[in-house]
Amino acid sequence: MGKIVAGVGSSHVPSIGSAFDQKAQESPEWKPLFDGYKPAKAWLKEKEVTHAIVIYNDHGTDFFFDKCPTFAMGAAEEYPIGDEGWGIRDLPTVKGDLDFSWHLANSIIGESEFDLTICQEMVMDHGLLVPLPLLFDFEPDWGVKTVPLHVNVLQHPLPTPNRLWQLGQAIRKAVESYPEDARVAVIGTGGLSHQLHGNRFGHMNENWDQEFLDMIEDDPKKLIDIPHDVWMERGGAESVEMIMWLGMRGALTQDVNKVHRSYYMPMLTGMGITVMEDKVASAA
C-alpha cells in the first residue's frame, strides 16, 4: 500500500536552476545553498522514495491569468520541460505514473470532495524543476515518478492557507488507500520571503522566514489562519507562495522527526529547505 515517508519544503527560485545548469554549485555565492540540499537528497535516497507529489505553482508556462485553475493535478506518463524564455533545460522529461495519479484524483475528488482540474498534458516550469534535481537522481533518467500538483498563488482570489492544509490531509488519505507499493515524498515549494515589484522591491525578512520554518515543523496549525495580506506584508507579495508548504505539512501527522533544515539569504529571496519524517509512518 502507499505510504508517505517524507515531507519536504523547498524554495523554487529560478536562479537556482540557472546556477545548477551552469554547474556553479561550488562557486562561493552558491555553495551554501547547494550544500544545504545534499543531506536531503542522500536521506530521500536512503528512504527509497519511489514517488514525489510536488505542490508548486506554474509561472505562465502552462497557465496564465486568463485561465488559472485553483488546483490542477497531472495524470500522465510524462511531463515535458517547458521553455520559460531562456531555452529548455537539459533535464530528462519528468516521469509520471498514470495509475497512481488517477487513484489520487479519484480519492481527492470523489472521497475528500476537492475540486481538481485533471490535466493529461502538463508542461513543467521552475516551480517544480528547481527542487526536483536537487532532491532526486535524474541521470540517465529520473529516480522517482512525479505527480505535479499546481496551486494558484498568483491570480486572486487565492486558496486559503487552511485549504492547503485540507489538501494535504486529502493527499494523505489518497496515498494510504493506494493498493500498490509506493513510498511517497510530498514536496511543498515556493518562497521564502521576497518581493519582485513595486516600492517594496527586494523586500526580505529573515526573522519571518526562520519563524515560519519553526512553525511549519513544530506547530503548523498556527499558520493556517494567517490572512494572505499578512503573509505578503511580512514576507513580500510573492512570498504568499509559502502557503503551499502547508499542503505538504498537512499530509503529515502532528509529530515529525526533523531530519534536515537549511537556510540561505544571498540575494532578493530567502531560500530554505526542511525535511521531515512522519513519526507514525516511521514507526509502522
Second form
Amino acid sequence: MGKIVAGVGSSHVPSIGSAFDQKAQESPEWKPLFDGYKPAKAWLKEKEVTHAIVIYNDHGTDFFFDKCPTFAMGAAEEYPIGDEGWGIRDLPTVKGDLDFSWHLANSIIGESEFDLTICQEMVMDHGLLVPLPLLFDFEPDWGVKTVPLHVNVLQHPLPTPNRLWQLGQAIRKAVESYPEDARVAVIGTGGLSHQLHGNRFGHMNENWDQEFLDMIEDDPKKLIDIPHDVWMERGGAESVEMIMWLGMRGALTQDVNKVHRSYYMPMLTGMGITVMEDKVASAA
Amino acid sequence: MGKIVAGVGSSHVPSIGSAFDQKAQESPEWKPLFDGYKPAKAWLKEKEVTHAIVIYNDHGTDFFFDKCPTFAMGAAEEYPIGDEGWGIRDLPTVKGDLDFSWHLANSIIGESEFDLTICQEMVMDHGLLVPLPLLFDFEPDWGVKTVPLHVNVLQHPLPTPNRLWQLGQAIRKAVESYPEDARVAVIGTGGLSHQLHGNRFGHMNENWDQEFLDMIEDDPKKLIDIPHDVWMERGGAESVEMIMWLGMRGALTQDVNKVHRSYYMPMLTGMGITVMEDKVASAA
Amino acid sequence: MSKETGHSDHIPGTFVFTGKRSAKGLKLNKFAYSLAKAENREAFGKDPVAYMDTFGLSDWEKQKIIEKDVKALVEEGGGSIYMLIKIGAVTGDGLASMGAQQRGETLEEFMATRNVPLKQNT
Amino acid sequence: MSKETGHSDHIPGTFVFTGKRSAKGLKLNKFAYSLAKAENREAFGKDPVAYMDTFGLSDWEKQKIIEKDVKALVEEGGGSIYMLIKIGAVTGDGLASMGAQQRGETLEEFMATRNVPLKQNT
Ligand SMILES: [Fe+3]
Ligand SMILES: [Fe+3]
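Return the form predicted together with its partner chain of this protein as a structure block, the form predicted alone having already been given.
Below: every chain and molecule of the assembly, starting with the one above.
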C-alpha cells in the first residue's frame, strides 16, 4: 500500500549545486546551508522512504516556451541529467518507477481531473537536482525512486496557489490507492525570496520567508488565497515559484509533526528547508 | 466583446481531406458527405463568425508520446500545415490571433484552473485541417482566425468526459470576458464510430452515432457520465475521441437552436456534422 | 484489471493504448512517428534495417515491421495504430490493408464487408 | 492592466514574464535556450553573429546581446532571465554581473550590498 510519510520543502538555488560539486560544504560561506540538510537526510533515511514525488520547475533545460505545460509529470524508468549551459553534473541518472508513475497518472488525470502532460522522456534540471542529493543517498546509485513533477512558474499565466494545493490532495489520493508498498516523500522546491531581473534584481525578504515557513507548517491554507502579484511583491518576482511548496503541503495531513527547519540568506536568495511528518504516517 | 455564436461538431476523418484534395466532392461515394457541409458553411458565413476555437486531437503530427499533454492550446500568429507522412496539403497556413489566445490562456488557466500546455509553436493535423476548409473560406486566405486546442485521446489515461464539459464552460467564460469584438464558433471534432486496431477493426455503430447526435443536441449532460470504456465498446476504441464534442457543447447554452445536421457512414467511420446556434447569440 | 496494462481489456478484439503499452512500444512508435518527415521516409525506403537500427528496434520489432504484421505490433509490441499507419506511407499499405491483416482477412474480403468501399483508404 | 502585456506591471523594477512578452521575445529566448547544448555554445563562441543569424534575430537584438545589455533585453526585448543567463555560459558573465547591469551598478557595487558575497554567482 502507498503511504505518504513525509513532506519536504526546499530551495533549489543553482549555486547550491555548484558549491556541492566543488565540495564547498565546509567552507564558512556554505556550511550554514549544508548543515541544514544533514538532519533532513538522516531522518528521511530513518523513515525508509522509497519514493520521492518532486514538485519542481524546469528552467529551460528540457522545456522551452514553444510548448509550455502547466504541469508535466514523468513516467519513465530513468531521467537523464540535463545540461543547463555549464555541462552535465556528475550525478547518476535519476531512477524512476514506471508502474508507480502510471498509477499516479491514472488517478490524477482519470479521477482527480488534472490535465497533466505525461513525459516518458524528461531531462532533469537544477529544480530537482539541487535538493535530491542533499536529501537522499546517490552513491553509487540513488537510494530513492523519483517521480518528477514540473510546474510552469516561468511564463504567465501560472497555475494558481489553490490549484497547487488541490494537486497535492490529488497526489495524496493517488498514493493512497497504490496497491504496492511505497513509502513516499512529497517534496516541494523553489524559492525562497529572490528576484533575478529588472532593477529590483537582488530583492530578498527574510521576514516574509520566515512568515512563509511558519505558515507552510502551521496554517498552509492561508497561503492559498494570496495572488501571484502579492508573492512577487513580497518575495521578488522569481519567488512566485514558492507556490510549488503548496503542492507538497496539500498532500499532507492538516496537522503535521515538525521534524526540522533551517534558513540561510547569503547573497541572492533566501534558502529554506522544512521537513514535516505526516500525522497518519506517524500514527501508524 | 467576445460572444459565442455557434457550436459545431464534426468528424475529422483523414480520407475526407484526401477526397477534398482530389476534388472528389461530386463523386457518388463522396457527394453525400460534402453536401452535408454546404449548409453549415453558408450559415457560419451569414453569422459573420470571426474566430474558431477548434477542439481536436493531433495524431502524431506535432506531438509524440515522449511528452503527451492532456490539453494543449495554441498561442501563435500562424500555425503551419503538418506533414503526417503523405506530404503537406495545399492549404494556407492557419491564421491565429495572439491577443485572443493569450486572453483565453489567462482566463482558462488563471481563473478556471485548467492545466493547459500553451503552444507558441504548433503544427496542424487532420484533426483540425479536415473540418476547417469545409466550414470556412480559405482561398486566397482563411476567413477566420483559429485557436487550436488539442486533446489527448490517444494515450490513456484520457481526460474524462466531464473534464471536457467543464473545459467548454471555461471557454465560454473566457470568450465572454474578452474585451474586443469576437464572434466565436466553438468546434468539437472527431468520430463518430470507428475502430482502427485489433480484430475489431472496422467496427461501426450507426444506432449509437444517431443517438449521440440526438443527445449532443438535446441532452448533452447525459453524455458526461459515460465512462471511456462504454464509448469504446459502443462506437469502437478510436471513437472515444467523440468526448471532444463535449468541449464544444459545454461552451453553449443548455438549449440551442438546431441549425443543421447530417450523417454518412461509408467505409470505416460514421461521419457526422451538427451545427447549433447559441441561445444567447440568437436572442441578441 | 490487468496488472500489465493497468486497464481492463474487456472489449474483445480491442487493445486499449494504455501507458504501459505506450512504454513498451516507445521505440517502435518513435520510429513510426519519425516517418512524418520526408527525409526519414526516404532513408527508411532506401535501407529499412539500417534506418530501424537508428531507433534501437529489437529483432522481433524489425521482423514484424518487415512482415507487415500490424496485428503483432499492436497486440504484443505496444504499437499505436496512429503511428504504425505512417509506415504505410513508405510501404504503400493503406489503413484498410492494415485492418484486414489485423482481422485475419484479405483486403478483398474486408472491403466486401463495407457499405461504400472508398478509394481513399485511410 | 497594461494592454500590451495583459498583466499589471505595478511592482517597480519588475517586468512580469507574461505571454505577450514571451511572444515578443520568442526568437531571442530560443537563441539563448539553444546554448544549453555544448555544440551550440561552441558555434556561438566561434562566430556570434553568424550563430545569432540562424535564429533570425533582429539587429537590435544582436546589438544588445553583444553589448551585454540584459536590462534592455528584459525590459524591451521580451527576454526571460532564465534563458538569457545561458548566454553567460559562453561570455563568462555570471548572474550577479547581469544583475548589476540591470540595476545600473558595477559588479563591485552590487556585491557590496550582499550579506555573504558567494563565489558561485549563479
Ligand atoms: Fe527555480
Ligand atoms: Fe481522430
